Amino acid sequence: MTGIVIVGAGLGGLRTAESARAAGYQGPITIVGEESHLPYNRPPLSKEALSTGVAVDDLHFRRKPSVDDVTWHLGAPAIGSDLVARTVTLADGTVLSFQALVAATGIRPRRLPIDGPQAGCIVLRTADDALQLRERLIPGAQVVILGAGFIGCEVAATAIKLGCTVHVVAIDTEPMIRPLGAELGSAMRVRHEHHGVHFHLGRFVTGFVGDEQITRVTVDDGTELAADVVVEAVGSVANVEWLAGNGLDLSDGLLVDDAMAVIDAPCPMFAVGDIARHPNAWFPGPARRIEHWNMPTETGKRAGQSLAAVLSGAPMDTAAFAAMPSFWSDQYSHKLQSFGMPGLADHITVVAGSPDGPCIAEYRRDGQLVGVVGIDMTAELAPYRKQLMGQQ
């Protein structure tokens, strides 16, 4: 046996290893990564790193000395597993055995089945994706972005800064409508349009046109858009295929309990980060995957503590898991920030400022505050975090 094997060399995997060490586990830890890079920060890939140039070394997370002895197996993703035999098979043929397994493989961008050439259509998830995209964002480039979520809007803002012409095509009626709601989404659309972004909302792409390389994009209303590069940003898919055949529910990531232990796993197994569908005591209801930057750290801390307990024969902490989701987004000079889960709301009220300027909106469900979003009001938003935590 090789102690703990963590499949996924991102923030969640790193924080899990550090937490296990902090909780007293001194045995071997192996971290497997699909990319050749050590864990690095991904949010800048659609913002400042994409604008100024992508240097992966500058994005590396600082690693605690306690994980200096971790074995890193990079550049070889997991392609299969046998949880009863306690083995994981990697793409390079390596078979790793384990006492305890951590799934930290996260998500990948969803791809649409669009007819036509695919060369020139880029997704943005990895540093290599960002490097490829940055080469194409030159002054005068015609950029078509599929999707008006945070990544699509952040790339749009960056591309505009770099002198590109930008068109955004999305089935949504307003950009970022799911986390922000229609009023704030509309206000952000106006900001983007002020900088020159062209939106095609309530629309979808029907095909790519070109010989080997995409040169035009056709929209369902008959519009044709010139395209030097297409950025596909239409959601995500959990990376669970390597766990197929083990009897687990893989319909939406991995269902875990409060200790981050995978439900119905036939061995000590935990899941962290974007792949984990977990409960949250501050937001009752079904277990949910929450794709916010801070959640890999929060789930990794709990999973590391659980691992150390299991492998020492001690009982796991069964206290209810509670973590405050938060996100931020920089678009032009504007800073959006949120606490809680505004997407759960059935009523949204702007309580400070105005959507066309700095503002704060409260998001409530059945009268209870479930989230808050601020635009250019970072300091004023801070007290809401304690309010959301204290009302439970």
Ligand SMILES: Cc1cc2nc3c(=O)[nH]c(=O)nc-3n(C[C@H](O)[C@H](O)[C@H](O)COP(=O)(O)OP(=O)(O)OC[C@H]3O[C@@H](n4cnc5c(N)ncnc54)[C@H](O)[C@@H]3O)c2cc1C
Given for the second form:
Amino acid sequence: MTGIVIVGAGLGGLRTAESARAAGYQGPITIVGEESHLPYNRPPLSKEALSTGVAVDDLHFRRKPSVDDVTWHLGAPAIGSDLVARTVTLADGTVLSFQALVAATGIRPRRLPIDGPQAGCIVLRTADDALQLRERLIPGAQVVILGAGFIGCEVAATAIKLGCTVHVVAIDTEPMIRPLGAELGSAMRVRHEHHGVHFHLGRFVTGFVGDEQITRVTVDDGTELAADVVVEAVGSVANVEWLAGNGLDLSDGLLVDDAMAVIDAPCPMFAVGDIARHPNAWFPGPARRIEHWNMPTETGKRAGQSLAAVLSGAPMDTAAFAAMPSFWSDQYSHKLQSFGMPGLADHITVVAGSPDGPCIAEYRRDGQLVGVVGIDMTAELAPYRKQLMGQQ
Amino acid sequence: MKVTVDMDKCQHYGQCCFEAPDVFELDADGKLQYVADVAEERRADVESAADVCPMQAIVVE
Ligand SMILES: Cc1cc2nc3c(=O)[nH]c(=O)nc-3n(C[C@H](O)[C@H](O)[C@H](O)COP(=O)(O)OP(=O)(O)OC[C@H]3O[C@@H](n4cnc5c(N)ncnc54)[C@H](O)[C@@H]3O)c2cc1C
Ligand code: SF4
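Let's see the other form, the form predicted in complex with the ligand, since the form predicted on its own is already up.
Complete assembly follows, chain above in first position.
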């Protein structure tokens, strides 16, 4: 047995290892990663690193000295697992056995089945993706972005900054409508349009045209857009295939309890980060996956404590898990910041400023505050965050 | 313990302020102000602040 095996060498994997050490676990830890890089910070990949040049070395997380003795097995993904035999199989043929397993494999971009050539269509999740995209964002390049979520909008802003022509095609009626709602979404659209972005909203792409390389994109209203590069940013899929065949529910990441222990797992097993569908005492309703940067740290901390307990034979802390989802986004000179789960709201009110300038909006569900979003008003959000933590 | 924030990296999001409000603060202009020399007993919270900084701008020595 080789102690703890963590599959996924991203932020969640790293924080889980650090937390297990901080909680007193001294045994072996192996971290398996599909990418050849040590854990690095992804958000800059659509923002500053995409505009100034992608250097993974500058994006690596600082690792605490307590994890200096971790064995990193990088560049080979896990392709299978047997949770009863307690083994994980990697693509390079390695079979690792474990006492306790952590799933920290995150998500990958969803791909749409679109007819035509695929060369020139890029997704953005990894540093290697960002490098590929950066090479194509040259002044004058015609960029077509599929999807108007945060990543699509951030790439649009960066591409404009780099002198590209940008078209965004999305089925939604406003950019970032699910997290922001229509009013703030529309306010952000106006800012993008002011910088020259062309939106095709309520629309979908019907095909890619070109010989080997995509040169044009066709839209369902008959529009044809010239394209030097297409960026597909239309949602995500959880990386759970390596867990197939173990009888777990893999329909939407991995369902965990308050201790981050995977429900129905036949061995000590935990999930963290984007992949973990977890309860949250501060927000009503079912367990949810939250694809925000601060959640791997929150869930990883708890999972590490649970691991240290389980492996020393102590009971796990089963207190309710509570964490404040927090998100930020940089677009042009604008800073968006959100706390809570604005996407749950049935009623949105602008409570400070106005959407065409700096503003704050409250997001309520059944009268209860469930989220807050600020545009260019960061410091003023603190009291709302406090309110979100205090009321439930 | 010595705390340094790389002000070229810092985007003034104030995430650190929630973890260690006595060390990190956004001023009236929304700019980060912080204490550079911090008592050792505050290490856990200051390290949490460094962990949650989206720009990874905080170095704790
Ligand atoms: C371009 C971009 C911009 C973003 N911007 C923001 C932002 O502004 N604000 C915000 O809050 N969040 C943002 N996010 C989201 C944030 O980065 C994620 O929530 C965070 O990275 C999740 O961490 P994780 O450890 O769960 O997963 P990941 O960081 O994805 O790490 C998982 C790791 O597991 C590896 N892996 C996958 N499958 C396997 C396998 N079978 N075997 C071994 N390894 C495997 C992957 O290669 C990856 O390295 C952004 C994400 C992206 C991609
Ligand atoms: S969390 Fe980081 S980026 Fe945000 S204010 Fe603190 S140091 Fe600056």
